[in-house]
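Just one chain follows, in the form predicted alone, and it is written as structure tokens.
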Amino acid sequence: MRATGPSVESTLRILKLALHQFRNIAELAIELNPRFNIFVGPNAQGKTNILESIYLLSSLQSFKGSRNRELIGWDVDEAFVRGLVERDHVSYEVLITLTPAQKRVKIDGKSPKSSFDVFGLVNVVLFAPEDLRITKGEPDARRRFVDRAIFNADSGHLELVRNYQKVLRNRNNLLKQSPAERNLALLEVYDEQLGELGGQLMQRRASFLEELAPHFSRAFLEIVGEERELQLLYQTSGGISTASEALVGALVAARGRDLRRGSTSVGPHLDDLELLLEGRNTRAFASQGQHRALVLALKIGEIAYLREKLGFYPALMLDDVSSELDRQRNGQLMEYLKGFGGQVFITTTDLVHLGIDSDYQAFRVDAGTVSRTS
């Protein structure tokens, strides 16, 4: 399995990562390979921590929905993460500095106008055993999958999804208050505003699964060697089209319903991906291997994706893959790092696992300490 796409050199990489105070890990300074990183030691020893750190870089959140007081060291009450990005062949210095009340960021020591200004900087794929959710889980698991892809290559996609959220609490807020204080024209202006940012949402995500759908067919054809018919459906609640008309119908049709609930029966925030293997719903009939397949497709799908995207490879973080695929999945997986042209960050339990011939440096983690290994 290898990497395809257009013959680009990436342009990003992180060169630099420091750490203060950052969960278990009370110092930390180093610089990083161009292409392989790798973090070794026992289980809970902070390896992940680190790679948290980077994705924080990209997102300015915790891939484990962390809060700022849980990503802070003990007995302390400000922690910071900076990393030294080289993207387009131009460098930033981003500064995040965490305090139990809220996050601050400066690039190149500056404050942005607005977080959105440090969107897009950092561009990261994530592979995680808990990514398995996406194909044995709820919804949720597979909607946060495709609004992260989309925002990788569009920043501006987090904050349509923003402002639906904000426009959704302000609707179901509303539905809850009694008959009295209900203010039925102000519920109209919800319904309004929640089918047009709604309508933009998931025909977003429409066009993204449809963009993606062939990179994640040939990926998966790539790990099982075989042939399969295999489909990539976006499910509307309800089995509305995306257009922004038809789901302000909708919500104005459940209004009843809505009203007796005292919470929003339709619209993106309930949609669902589906995906069909041989016309069959993974969710339910793939085996264990099937999923841990279809879930490494997908993200060498996503990677394809950004690369067309972007014009260059994002950054890839591995945690701990390699004690959860199989053999065959693990080493199909290190084969197409082989022809992936980005930065990578690995950590696992044993350099034994990787089988990594490549240009790498690795890095002995132990109780929050990080010091440079051969």
Contents of the next structure:
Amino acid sequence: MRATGPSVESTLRILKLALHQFRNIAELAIELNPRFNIFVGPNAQGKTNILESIYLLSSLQSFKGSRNRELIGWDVDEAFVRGLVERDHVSYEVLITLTPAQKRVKIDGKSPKSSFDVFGLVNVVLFAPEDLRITKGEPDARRRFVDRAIFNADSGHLELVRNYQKVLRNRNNLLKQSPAERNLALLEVYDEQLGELGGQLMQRRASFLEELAPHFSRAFLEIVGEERELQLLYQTSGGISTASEALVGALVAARGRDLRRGSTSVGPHLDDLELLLEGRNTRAFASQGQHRALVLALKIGEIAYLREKLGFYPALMLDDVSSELDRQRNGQLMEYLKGFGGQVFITTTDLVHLGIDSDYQAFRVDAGTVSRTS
Amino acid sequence: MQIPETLNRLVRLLGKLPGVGEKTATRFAFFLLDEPLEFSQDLARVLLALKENVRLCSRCFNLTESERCRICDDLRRQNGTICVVETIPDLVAIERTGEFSGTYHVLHGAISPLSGIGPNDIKVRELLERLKSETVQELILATNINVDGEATALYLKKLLTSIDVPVTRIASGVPLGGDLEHIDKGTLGRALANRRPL
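After the form predicted alone, can we look at the form predicted in complex with its partner chain?
Time for the whole complex; same chain goes first.
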């Protein structure tokens, strides 16, 4: 519950992090700086693994999509990630134990009732070199960005996405059946169910994008330093409205084609997000520098959106981003970070590049061992 | 470890039980070895009787040791109301409430094409037969409130449009004693959407 009365700025801080047999890190126990935490070292030493462990506290998933086995050190069968998290002035100890077969979570020593009690405890935004795919790559990268941002503010979104995907797979399964075993009444049921869930999903995405748009434009303006006309367009598949009835109608209309293809050709699993700069589609026309600015603006926009929703800044993780950004954008990013009130985790090969000179703790990462510098 | 072949076989059989690994199976086997002979005789008899005597009720597919289950045989139950559930544990849960005095129909599963379960793999046809031969005033669909349970309920509703029988769906929403502030959004949203006049 939000406190009333004299307001104390609410925050999210990861105070301590401990790892055991997590990827190449055999043991780690560090206290973290409330502002900047910088992990320095050559490539392939384990810097990103630390970010991955923090991401795991947030979503129970690896941002690399790795299986448990890959997260657990060689020759052992168990790993853990333990974080002491302070959120809204209350601290929680989150412990994730990984075995090849499962992830077990305890919060303050107790098993949570559902994973939804875990989600939403630690809100992090990750910015990694691969994120340039959001503006340059296939639509699925943009859908993932949108769904992940919504989930960050409302963990219930995950259940909706999962239910939608399950019903989608059910429908596809029916479409692949031979005409002899096909049950058209059942197909109608899945049209309705997929339409209902798909409508909810499209409406959530549309309202998120509406809220994100002003934050995104403002961030982009600050980055490029001049007023440019920027539009964020939500493209539903087939250009249908976001109403459930519209999707049900489109599914019914697409049935013949879907039966031939054996898959569902309309619905939010095919949505896209179009970014228009001065009316032109950035995916095709933007320069490399503009792509970087756009992705950076999307991430900063997401942070502003989350701050509005959560009442505090999410933690921000920057994975080797300096190497991806040119000198100018890098300077702008660091400028932004100085005004950013949240906790930041940065990996870099070279501390000097960053230009962060106060409120920070640097850690040297060398072949899986982590030590404080200075 | 060198253990007698019979013990070894028992461990392997017990190890097939759900939730039982080799360690637990070994513990069970040694426990049985230590117990008096009567215990094993009892256990063996019950196991055989289970397979020989327990079967599905010919009408509602609940478990029974005769042709029909106790609920179907109970003259006080109202035959005109049928509550459709996915599994026998679901039936037991509803029985425990003491709120329901009709009869049941156990589907033995929910439709899930993904898992290879279609309408013909659960007791849907049997339900339709039953509706033709019995006089039914209400059919309550108490399949689970998840995507498969919902799909199954929607499918049954669709099949039943040709048969003139009122169909209802169990309500879902705020649990008893549930503080609104602690209820997940999906549940609360649904409870609001399905509100009723007071």
